[in-house]
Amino acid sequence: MCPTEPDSAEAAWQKLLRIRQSIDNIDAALVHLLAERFKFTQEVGELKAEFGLPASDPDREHRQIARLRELAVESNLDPEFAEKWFNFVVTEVIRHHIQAGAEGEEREAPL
């Protein structure tokens, strides 16, 4: 056995740490900018139910995937993935959307 073989196996394992780390403050950074995303999300919901706009915009939906796709080639990331990351979200959207819509009919019916 050689004996720079622990110091590399503990230099990698180091290295494994520092990187992981990094990974889980970039999923910490993921999770505040989903939610922020849905605080804006949900005031478009709102004005949507309040004006009795139809909860999904699909022209909208269109020109996002094709403007998120180009920015996941220019950075290196699979446009399919990107696509499906946001078809996700636009559904989890749609949701609220509808939810917030039925909420203000609630609110609007006669007693």
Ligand SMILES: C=C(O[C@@H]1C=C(C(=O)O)C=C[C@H]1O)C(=O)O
Contents of the next structure:
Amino acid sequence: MCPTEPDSAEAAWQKLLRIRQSIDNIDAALVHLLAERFKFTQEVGELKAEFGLPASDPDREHRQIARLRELAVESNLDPEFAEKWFNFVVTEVIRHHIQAGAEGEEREAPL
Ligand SMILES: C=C(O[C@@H]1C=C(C(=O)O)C=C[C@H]1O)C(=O)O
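Having seen the form predicted on its own, please provide the structure of the form predicted together with this ligand.
Below is the whole assembly, all chains and molecules, this chain first.
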């Protein structure tokens, strides 16, 4: 048996608990990072709404996807997954931007 392998069910359970703690820490960090990202994209949405800029910027998104795919390959992460994750997040960001734009228009042209 490899020396780092647990040699009993109890040791395996302890190892599982230790690994799960790290998984939970990483999940917490991801939530914090996403919250920060959405704070910044909200600022972008406010700027876009104020100056009538389009909600989405497909050219920028293509550049971001190319970069993230490269980073994923370097990090041994599936680049398809990295792109799916990015698109999932950006779809939500754009939905917020469209909403902010519509609310800005309503404020400018009340009934
Ligand atoms: C945040 C922006 O708005 C949109 C959202 C993006 C993102 O979440 O990274 C990128 C491009 C835009 O489609 C932006 O234009 O920078």
